[in-house]
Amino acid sequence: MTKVAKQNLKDKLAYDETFSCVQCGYCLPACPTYQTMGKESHSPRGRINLVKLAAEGKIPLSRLEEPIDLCLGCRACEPACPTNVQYGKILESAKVVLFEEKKEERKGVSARAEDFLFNHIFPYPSRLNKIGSSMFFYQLTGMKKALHATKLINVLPERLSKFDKITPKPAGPFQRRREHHLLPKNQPVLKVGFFPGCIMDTVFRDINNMSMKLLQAAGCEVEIVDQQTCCGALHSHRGDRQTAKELAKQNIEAFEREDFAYIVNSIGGCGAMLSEYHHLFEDDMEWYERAKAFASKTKDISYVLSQLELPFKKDVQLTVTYQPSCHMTNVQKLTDEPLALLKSIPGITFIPMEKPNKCCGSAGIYNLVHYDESMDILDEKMKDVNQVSVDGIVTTNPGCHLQMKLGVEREGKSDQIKVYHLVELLGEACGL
């Protein structure tokens, strides 16, 4: 029996929550991995049953590894569930136990590289800025273009070469400089703190900058506070709860120094993590209350802008569809506001997909670590996209953004369909 298994797994796993699942199967049509893999063990009810059996000592923890690892964490099963099963809590508890179980075994090159990335890169904005600048020069010098033209890029694993091709041009060293405090022309209607994230601010810094300008144009005083760091979502999703808690504490303390009406982000995945910070501290009442207060102020930019008046100045003549972020839909419960904003843009023609809430398969870094499985899910998503005739796909999350760009590329439609963040279209319509 393993080290973790010798302990009381019923306390470590969300065992009590598994009893809410009545195995009815309503989750099956909502689950992307069940739909593409066709295995009961890769469905929400199957995973829940495995967690229950592991907690009771009836199966080894190793039986959980593949089903839990291949779960996207999209939580589309939660709104489909008639008994309100807390699938997210069950999933995260399993990831924590499996991470602890395998912690001492993480000695390979890939494991060490992953640990270095998570612990020594993501939490440090200055280091990420240097990576962003390096990516800028990689594209500016023509090296990227040459590698793809000569096919030399194919020496890399397919997942890396494909994503390298569709990664947008990051901001350069001088473009990465920004004001950390923006004031509106008139008396501020709201004072908000802005959360730029880590990967988002590295690859999509222009979208973050546009987000701040939109908030300013709508009458907000906007501030990026010092000492904030990575939200910890990727750490939490891999089961490293301790690091996620440390990052959460740093962010909570950073934003507590100012009295903000909202803490705003333009990242569906990070926003979901920030809005559930209090779940990390259910065993620590002092931090739980502080985290809950922080979470209550955390809002996606679409929520905040939907309450304000944007100064639209020109039409945006595009026909678009919308790919919602799973974490915005299923965790933040934010569905109406981004759609209303999109439809309010002058000149926009909106055509919905038949199944817009179907996951695109991005799920943080799932599309990198489980590339083939992610592409199967993406191909299903693109079937929906292909049923509508549009010029663009609108997203609200960097992972979804890159995944949909890859989907368009795989369909050979890069010249016909562009992928936009909602903020980009709002900024264009406001003449920013």
Given for the second form:
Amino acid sequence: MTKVAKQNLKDKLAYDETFSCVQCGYCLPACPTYQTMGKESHSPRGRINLVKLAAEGKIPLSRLEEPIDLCLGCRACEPACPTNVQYGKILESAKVVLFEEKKEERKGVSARAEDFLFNHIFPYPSRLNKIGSSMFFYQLTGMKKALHATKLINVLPERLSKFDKITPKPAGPFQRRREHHLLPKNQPVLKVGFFPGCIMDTVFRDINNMSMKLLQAAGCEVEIVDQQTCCGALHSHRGDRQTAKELAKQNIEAFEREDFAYIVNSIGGCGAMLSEYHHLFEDDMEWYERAKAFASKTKDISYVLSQLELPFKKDVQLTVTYQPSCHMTNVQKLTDEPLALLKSIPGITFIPMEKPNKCCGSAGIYNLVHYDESMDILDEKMKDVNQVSVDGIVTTNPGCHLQMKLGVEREGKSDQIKVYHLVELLGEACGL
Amino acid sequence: MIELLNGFLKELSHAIDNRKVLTKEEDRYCYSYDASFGQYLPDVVIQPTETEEVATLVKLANKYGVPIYPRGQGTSLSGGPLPVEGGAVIDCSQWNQKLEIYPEDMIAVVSPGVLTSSIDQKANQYGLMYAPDPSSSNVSTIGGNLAENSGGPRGLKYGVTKDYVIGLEVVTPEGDIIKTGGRTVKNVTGYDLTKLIVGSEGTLGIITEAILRLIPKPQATETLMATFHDIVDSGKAISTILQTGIVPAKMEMMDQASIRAVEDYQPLGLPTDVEAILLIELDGHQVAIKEEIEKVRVTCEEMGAKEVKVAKSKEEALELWKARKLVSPAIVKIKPTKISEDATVPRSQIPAMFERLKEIREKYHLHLVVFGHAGDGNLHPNIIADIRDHEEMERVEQAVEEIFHAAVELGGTLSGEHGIGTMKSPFMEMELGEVGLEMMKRIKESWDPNHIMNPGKIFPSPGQRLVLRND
Ligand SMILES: Cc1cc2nc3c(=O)[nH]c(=O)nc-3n(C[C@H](O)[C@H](O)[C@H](O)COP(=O)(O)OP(=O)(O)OC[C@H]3O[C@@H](n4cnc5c(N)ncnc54)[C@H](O)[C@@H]3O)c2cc1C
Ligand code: SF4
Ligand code: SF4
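Form predicted in complex with the partner chain, following the form predicted alone:
Below is the whole assembly, all chains and molecules, this chain first.
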């Protein structure tokens, strides 16, 4: 048995949390992977039970690996659960244990390459920026050889070419330059810090820039503080809690230097991570409090804009549907504000789709690592999209954005349906 | 044993698409439980989606003597689908391909894995409804509902699953395909095998298709909430309302313990000093039920209600129902393990049953809350405990036994809707008598001569006791 297994797994895994599960099965219809994979081992109830069994030593950790690996982390099972099971915690604990368990095996070239990406690229926005225009996904292609034997090898060239098609054209050096401090025309109504994120800031820089302009137009003083870094969501989701903690500390410290009313982001996935920073420090009171303060200031841009007045200037004549980000719905629990903002755009016609809260299958880098599984989930989503006649799909998270674009592409509808981030439409309506 | 199993698996692999046969340990563990107690590891899980496949695998099971256990979505509260003797779990939850509505015949034809609520939803599109509404209808399969003869709040007015099934396709325990009943409501040709299969908990065959009766969907609903200082008064209100000829679609009650739990969990402004809350829903023609809800209001007041609220809008109605919806999440905040009983008594005995439950709660020092379908005597005494506390769980087991005794003594039954499964089989003889139970056994023996179809359920093994633990 390895190191982790020898230690008390009941402590390492969220064993106590598993007892809140009464196995009623109410979460099953909400779970996208149960729907597409059709097995309980890929359902919340199944996964929770396996974690419990592993903690009790009744099954080896290796039995947990695939079910946990294939979980989207979309957390649609949480609102569906009548007994409030903390699935997020259970999942995270399993990832941490599996990550540590595998550390031993992570010595080969491939693991080093993956670790390099996670440890030396994501945390440094400036490096990502340099890569910037050559795009994150190309980086993955370049590393393909090195990534041999890891799961990322699943990202075969033909698949990457799919992502290539839908990834926005790289920003030129001119676009990459950006103001770090924006002042509104009049006395600021709010002073906010802006969190651009790392990967998404290279692929979707325009959206971040637009977000900042919108905040400015709505009367905010907006600042990108130095020394902020990657939110750590991807690290945390792969079980690397140690790095996630370090990144969290760095962000907390960076934003503590200024007195911001809010720390704003326009990336549902990062926002979710930031809003749960305190979960990382449950064994450290001082950092717990600091993280909690940070988390409570963390807001999605739609929340902040919905509190303010936007200077709409023109109609946006589009019929759209809305694909909310799971991390915004189930973790940040933000559902009404983005929708209200969307509907407030002059000229917009909004048509809801069936089961909007079902995950699109993007889930961080799930769609890269588990391409086939992700496409099955996406195809389910597209069935609901196809039921509504629209010329746009609105999202609030770059990951979902790319995935929905891929979905539209797969349906051969790229000419009819465009995908937008909410802030793009808001920006257009404000003439920015 | 192992050889027989291997033989079974080998032949199976030639007969059935291997993707439908799960043998990995992590997969098998995920079919080792249901929503009740106990965990039993099956040797294999099979996910058929065609009647022929079922017939084939059942024949093979007979040939090799491998026990098989039909399973829907595993929401049973009595251990029905547990593979207690190992063998093969037949997971029907993925078999949901057919859901056809015939509006002119007012019937639905469905595969066994279709979710109960989707039948109702689809029927609604035609102005029809599928009336049985177990609270689990968003998750449970129609196959499971049929096998357990499930019912829900609407049971009071509309009856339960057995009242809506008119035909079945079943694979018998020996692997033959039979059809029972048909597409007509009236049908007296021979023994009513349909009704025999319904409620048989998967011990007499695997249901592979069902023909269900639909009824017109009522146009409107009215909702009322009444609070009572004395729980006995609420019982009287229930019987008086029913005697006036009004049959509410739903009549649910919450006792003080559940009201307090809800208020602690999510304050809704419910009065915590009352002993009971009644929630009543009428459905039917708008004009008629307006008049009736007024009568119900007056009756509640005459029976000593402290306060009566009639919802003025759909939103207000939802708000009133919210209290009831929150009971489950609220009570598990107290302790994680919920033991959900469904002993049912004749309506007139509801107040007496409440007395008995109160005594039991005090005698065993347990968190016992009562809520549920008061209108049909199907109370849901729920005990909240912690499965890790063995001493407490022993008290729970004793309390549950005593609840069963109380119900039977008051002329009621062990189970109104959750079924017998593994959990309640030790008490069968108490309710049915020796001969009654023996006659049932004879039916089982003649249908399933090789004892392979869901063994270990309904009929107690010698000396079997109630066990509410997982290990
Ligand atoms: C929170 C909660 C609330 C509930 N509320 C209610 C309620 O209000 N009313 C109520 O009646 N029940 C209720 N139940 C109990 C449960 O949901 C029902 O018994 C339901 O019918 C079980 O359906 P299932 O698909 O989960 O079947 P399972 O639990 O998988 O199986 C139940 C039984 O049916 C058999 N079976 C399943 N499919 C077939 C088939 N195709 N052919 C033959 N046999 C089969 C199994 O062998 C087993 O004996 C509740 C359960 C929970 C967890
Ligand atoms: S809904 Fe909650 S309690 Fe029920 S099975 Fe899922 S996680 Fe467990
Ligand atoms: S997080 Fe999403 S994919 Fe994972 S178990 Fe919950 S609902 Fe299923």
